[in-house]
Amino acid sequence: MFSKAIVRIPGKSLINGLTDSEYLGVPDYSRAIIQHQVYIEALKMCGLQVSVLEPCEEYPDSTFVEDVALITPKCAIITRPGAQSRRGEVEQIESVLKSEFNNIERIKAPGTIEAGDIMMVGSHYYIGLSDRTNTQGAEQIITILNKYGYTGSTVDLNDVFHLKTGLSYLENNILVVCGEFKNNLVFSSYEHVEIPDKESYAANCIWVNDFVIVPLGYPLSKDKISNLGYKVIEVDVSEFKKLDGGLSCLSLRY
């Protein structure tokens, strides 16, 4: 169960964010901004006490908080973006932690890795070899993980930009699934719901407290998602897809 998260709200700036999906045009701020307060008070009905950090222009992608650190039950890792324009967000995120954690871990050059790559089932953690995570970065979470009593595993991605793009762990052993990782042996132990296709932005997607928040304007995936008996919450975040961002990217939730 979390009882906390930490969001950041988006910056201006946010139109300037890296993507790969220009082709769903510029991010609206000002939607944004709505979409993201719309967010929070989503969390909060999970049940979630919610620190809401202020917009930082220096970084355009900045609120998307989950990518520049993983907490973990015993300890908070300070990730190291694969993308260079995103590594000096790691000291906004570090002087925030330093308040709610005395363990606090600091991935090195030259791994890299972001936090939208880890999947965490229980004390095991899933991570996606990327473009922005490396083997370097992997192994070296692995070994703090293991300093703590949890174990690690890489997972090799083909299509995908994060991990969790296409995988999202709702708990119960119940793993949504969609593209690349509907047939991958690794994840056979689990029970899917595979989420079509054409609505593969859904399967990222969020368990808080047995609540799944799931992005609107997606029918058949929460459909399938409310037929497992979950509470479903559905939130827009379409201006945040127009920057490869997801439901899970845009909170720390511990």
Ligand code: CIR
Given for the second form:
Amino acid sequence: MFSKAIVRIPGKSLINGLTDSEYLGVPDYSRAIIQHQVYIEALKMCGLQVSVLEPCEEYPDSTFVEDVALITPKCAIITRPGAQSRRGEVEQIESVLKSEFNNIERIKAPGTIEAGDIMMVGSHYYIGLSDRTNTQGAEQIITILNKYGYTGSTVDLNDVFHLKTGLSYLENNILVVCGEFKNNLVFSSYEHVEIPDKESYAANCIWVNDFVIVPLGYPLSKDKISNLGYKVIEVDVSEFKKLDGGLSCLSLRY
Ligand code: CIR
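Moving from the form predicted on its own to the form predicted together with citrulline (CIR):
Full assembly next; the chain just shown is listed first.
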């Protein structure tokens, strides 16, 4: 179960965030702000106490707080983003986590890792090797996880941006899968919820205390998840999709 979350309100510079989805257009800032508020309300409905950080204009992608830290029950690990323009975000998040966590670990150069590439399944952490997460980053984080009694393993990615762009763990051995993960033997022991390719964006959804938050506008995926007995909450995150961001990237949950 999770009890808390950290989010950061998007700054006006959000419109300059990194993206490979230019065809979707530039995010509308006022819509993004409203969507972000609704997202916070959804986390609260799931029982979380939400810390809301002020916008940080210096870093356009800083609303995607998930990428810059991994919070485990025993430690917080500050990552080192593969995206050069996001590196400085770590100082901002470290100053926030310092007040709450005694055990703070850090990924060091030349390692890079963004926590959108990390999926937690109990005490095991899957780490996607992507354009943003390299082998050194993965090795460093596995060493840190081992120190706290956790395990980690790497997953090669082919087409997806981050590991959790195409995978979400819903607890109870249930895994939401899309695209390249449908036939990946690494995940064959889980019960799969297959997301159709045309709804691939919905593969990034979040389990929070038996609720599952899904993006608005993906009805087939929503039905598949609610048919499994989860309480489903839909949240519109269309403006964040324009920057390749999904539901999970918008918060740190712990
Ligand atoms: C980026 O390219 O870094 C941001 N525009 C989106 C980050 C999305 N994060 C995530 O999937 N965990």
